[in-house]
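Here's a solo chain for you in structure tokens, the form predicted on its own.
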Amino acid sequence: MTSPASKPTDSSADQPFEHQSVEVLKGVGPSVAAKLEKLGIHRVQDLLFHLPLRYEDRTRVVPISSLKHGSQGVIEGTITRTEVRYGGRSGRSLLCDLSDGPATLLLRFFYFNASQQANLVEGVRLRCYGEARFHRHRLEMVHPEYRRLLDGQPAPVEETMTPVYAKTEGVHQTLLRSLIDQVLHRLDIEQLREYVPAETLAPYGFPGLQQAIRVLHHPPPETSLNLLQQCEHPAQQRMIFEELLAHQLSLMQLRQRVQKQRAVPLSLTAKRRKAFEQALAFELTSAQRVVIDEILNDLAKPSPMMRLLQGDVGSGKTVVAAHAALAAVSGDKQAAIMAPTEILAEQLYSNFCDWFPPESCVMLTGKDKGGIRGRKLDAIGSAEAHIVIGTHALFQQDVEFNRLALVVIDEQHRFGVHQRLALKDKGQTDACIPHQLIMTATPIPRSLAMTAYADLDYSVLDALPSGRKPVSTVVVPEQRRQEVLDRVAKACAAGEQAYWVCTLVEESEALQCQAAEATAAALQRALPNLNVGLIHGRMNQEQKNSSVERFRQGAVNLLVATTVIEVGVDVPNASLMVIENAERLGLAQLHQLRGRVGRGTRQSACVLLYSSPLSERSRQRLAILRETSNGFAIAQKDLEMRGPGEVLGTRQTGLMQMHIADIVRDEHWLTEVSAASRHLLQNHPENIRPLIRRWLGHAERYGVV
């Protein structure tokens, strides 16, 4: 995949050749360099930094016998045997049988013109590349690339391995390969700028990034195409190396120019904190008392605080954040806990208020109107609200703060960038920026966390509450549906709750709400002597509170939902859980779900219903949710199964979009990379802006973004 490039900004020819735009090269005007653009190449370096997708072996004609089902080849014969074929859903098509002798393949053509027809007869030699495949029987080449053979001239074969490129409407192959190959041949005059200095490079035994570059763009015949495809080259493994290199070192540039910056410290006394938690109505875990002391040691320096908390479902982030709060509190600062979603931003609101002086709370979302967003906006700008909660509406314009020092963001996720920015400049008092907090209830692996997130320290809440069981997963088909049905039933007969989710494959909000009113009647009817609540997106927030709230109180027994209960629903009498069509949702939104349960001492459930039959990648997915409970294994899986570009969200800059490294694949060269990224930060500092803009472009990089 590519990455964003950097637009040059002067195409002068004073500039060294591999920073001026492409249109110095032949071939290429406005309107192909617009065209270019789409593919991320600006300058002639870009092009260079294009690499292949995969390649093609066209350096030797291989025997016909040789060939095997889904594999490439160059092959050459004479045709024994032509036939038009009608009927079948293609209407016609044009079939020859090609002899090399040993051996018979025949060549298929569902789209051909009377020429063809007339050139392809017996007797005609021919040279074909194609993916050879078994058809009833026979092995076959569907449109293969050809041409025709005279008697006695010869006909030379590729010199190196034929370049496969990511390309776009109006950027073919045969451009991008000319292209390519007028900026390699102006290579033997202007040599490349290693920004990598050799004693990095040294340990590893890699070519030079000339080299490297030369034969990833033509492999020579006696390359390995086994070791290009998997990406296990000497020269991938170059070009692997220091793009990952790039992109970590553009995550410690911010690091350094965040540590440079002012924060008010914030401290907590031994004395202030032992009240507080002897107050709570429960035991901290040993890994919530280690993650809070991280925190506080972080809030008392003068510089700003940047972590990123991670825990699985119900490990405990939120009175981890209140410590935090406390801190600023303590300190007579204010602190903003930022929500995606009013549900969630009451379910904080309503902790906080247990936790601390009610009226020193506030809940800001965007249903607040007139007087009552007055009264609120004036609490916050006067600072006698000192813990303010809220949706995006917190990083409206009219909302100013006062003593702003904290700022936390949960689910940090759902937000983009320049939200999470506005809210931090906000706080921007006195040349001081807040410090903050930045939760996540979905685990993120190693690998992504030190490629995406290394700007930041981070901590890991790895363990559940005292008197907490981890939930039992069953996987059921449609078929026993009844058999789901009365499981409800006798759980809620025996005084538990449960929760229903509907998914729809239809990205329509209007369509998930019909299905789940739809769905919430026909479990009336089926269980009549139950009490059953509905909750989705349509609703106005005060029929969403009402209906959370009428369930955590007991007066409904089932509550019919669509995944907008995925966070900040919290019931802990509610002990089962059905998804439907589980099948249709990903691994991190399944075990989010699954999080509403459990939070209880009660021993869990949840059912996952699909319908019939099951892809293999969903059958893979159900069968994880059901083999662990272990958001970080579960983590770990999904990115494995989604890359790091889905797993991170749409919202997230960037979003590891790499030109040849992998984060999955290339996890073991990340320890490596940190130390060298150090190692230039520390005595090569020069090379590193030009590194970035090799691979990144301008593309900024905010960290957790």
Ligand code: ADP
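No experiment lies behind these values; they were computed from the predicted model shown. If you superpose the two forms and keep the largest set of C-alpha atoms that fall within 1.5 Å, you have the rigid core. Numbering follows the first chain given and starts at 1. First, how it differs from the form predicted in complex with the ligand.
- Once the cores line up, the CA of Ala281 ends up less than 2 angstroms apart between these two forms.
- If you fit the rigid core between these two forms, you'll see the Cα of Gln210 move by less than 2 angstroms.
- Ala322 shows a C-alpha shift below 2 Å between these two forms [criterion: core-superposed Cα displacement of 2 Å].
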Second form
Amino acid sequence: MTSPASKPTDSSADQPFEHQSVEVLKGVGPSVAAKLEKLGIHRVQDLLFHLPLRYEDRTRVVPISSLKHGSQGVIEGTITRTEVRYGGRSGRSLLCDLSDGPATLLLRFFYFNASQQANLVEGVRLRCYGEARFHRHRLEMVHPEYRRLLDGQPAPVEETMTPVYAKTEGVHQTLLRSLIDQVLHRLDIEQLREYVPAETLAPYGFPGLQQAIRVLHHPPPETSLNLLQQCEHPAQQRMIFEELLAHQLSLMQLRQRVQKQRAVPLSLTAKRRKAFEQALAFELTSAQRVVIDEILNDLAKPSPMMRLLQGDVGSGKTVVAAHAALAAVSGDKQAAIMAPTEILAEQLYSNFCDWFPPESCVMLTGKDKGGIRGRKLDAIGSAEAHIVIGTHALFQQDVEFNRLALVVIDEQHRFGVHQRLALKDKGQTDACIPHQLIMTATPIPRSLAMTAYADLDYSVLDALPSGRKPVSTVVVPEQRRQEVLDRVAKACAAGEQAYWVCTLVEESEALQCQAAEATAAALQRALPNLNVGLIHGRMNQEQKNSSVERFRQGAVNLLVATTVIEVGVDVPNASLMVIENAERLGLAQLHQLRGRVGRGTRQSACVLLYSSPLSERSRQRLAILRETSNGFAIAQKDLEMRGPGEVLGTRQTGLMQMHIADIVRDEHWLTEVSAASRHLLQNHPENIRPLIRRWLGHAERYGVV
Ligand code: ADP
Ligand code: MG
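Can you now output the form predicted in complex with the ligand? The one shown was the form predicted on its own.
Expanding to the full complex; the earlier chain stays at the top.
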């Protein structure tokens, strides 16, 4: 009794094999499928593109004498001695000498059971795989994989290199390998579609997709392990190229979609601009003028501006944003300016009130409740407020703009892509969307910016206002804390002000704040003549503001702070900063923190305190900060040392989830990848969607416009 309604509705069954759900594979039920999903594997094809992290060579047995410290390999030998030794971290350990004739190696097991102990006795022949290391002048393997060799029974080695995959809870190497093998096997009948045209691949001599995939999952024994580990094998290079291409295309599409949208053109008359600039307390730098021109040029167009403005800490981005706001206000439209913290929002609000009639500016943050909030919402809704400054509170449902034409997002590295899109939706009236200006002080090297933000135009403030002196930076071990205290006392006695930044090992904000409180108390005891203030993330907004205010007015000499002061605090008289445990922070963050001093005309200093011993890497990192004050140079180094994932933050882009490409390592491909993207857009547009889907999955991580 079959009615059409009771038929299984496996919609994926009529799709090509590669697009079907992993559940079509043997051994994959809903529970395994759910686990695979955690690895981003939904469809059959995703398994093929789940490329190995590294490889092991189990294709041949190597002599023990060929092993070096840190090298891995398969060895064979006979146990010549076994001993259980007591003591050490696990209470007891099992030690076996394994000899292959010319050389002997020690096998060390910290954990073992009775049957292992009974098996691993003198005279037994073993084959082992593991990593060799030198310990107390002897070569050893700790917990190697092993199997017993029996006379007359052949023990074949692996025919190809063994891939090692990223795994997750409940999905182990063996399962991944067998599933991938299942798919590779089916590929003999089915063909994996090529989306990159032959003419694009030809100049590089890349292997075809199917061949590349086979090689990467099962490199033949003659493949150079070294080449593979460096990701320089032609099969890897081909995949890297294709992945970068997919990302580039996805961003280009995003950009094209934006360009098809409409926006209200905003123009600013020369007269109005001149009047505004004449009222400023300073002359604009030429870098600021260039960027302002770029922005005004964009704003005058009937399609939305999508521009990223990068400028080092203190380069004067706020006044640039004010020009954009001026263009909006001049056209009787509204501008929204969003900051990541309340402190920063306050700071922006006070800047804008200096530059615009204060009654046309409104600040909306999470602390606005009840009647006050209601009145502010009315002002926003009626466009009585032309300039609206706020925090995340601007995203809330009940915030309705009247004619929002410009969105400025300050310090955008603190926000996710989705937030920036949500605010933009607020302006979606009459099928027009607001112009967007995104500002960041995290100086990202240009090449990275072009890839990570290829959907945006890009401006840079490449010079600081004149008269700024670089902050002289020293690196000092914790043991010399007393000298640092003396220095703080001396500076404050001379009328200067100082910050003391506590960074804590603990992740928890509560603990960080406790530590800052304790440090403030200790510093007050050590420096009884000073007024020590405190600011941390657990204080309410009033307390924070009053701390900053007392510091600004000079009532506090030394402000103890957590990293909450990273953005937004602008006290020009502060000229000394001490950062504790500096070795634990990223370079970009240290640079941001350091940017809180050096804002006045005085020579400023930054003391980076570290706890010894300092690793070689940390020493190098801190030295970079001591030697350079240019945020871009620092960012470039940071990127080289830490990789884009950590530098940009995982919320920012999909780049970190790349399967095989690494935007720093593979930067040299970017120009050719751009050319290939344009070629595809022009000549093979039908391949773009499936190519993006193949590499970026359903998510299209950059968001949808
Ligand atoms: P950031 O780029 O870090 O946001 P700000 O916009 O906060 O920098 O500017 C830092 C400081 O420099 C502010 O006190 C601002 O008034 C000042 N400033 C901005 N532009 C100039 C300029 N052209 N000349 C002198 N000072 C300037
Ligand atoms: Mg700023």
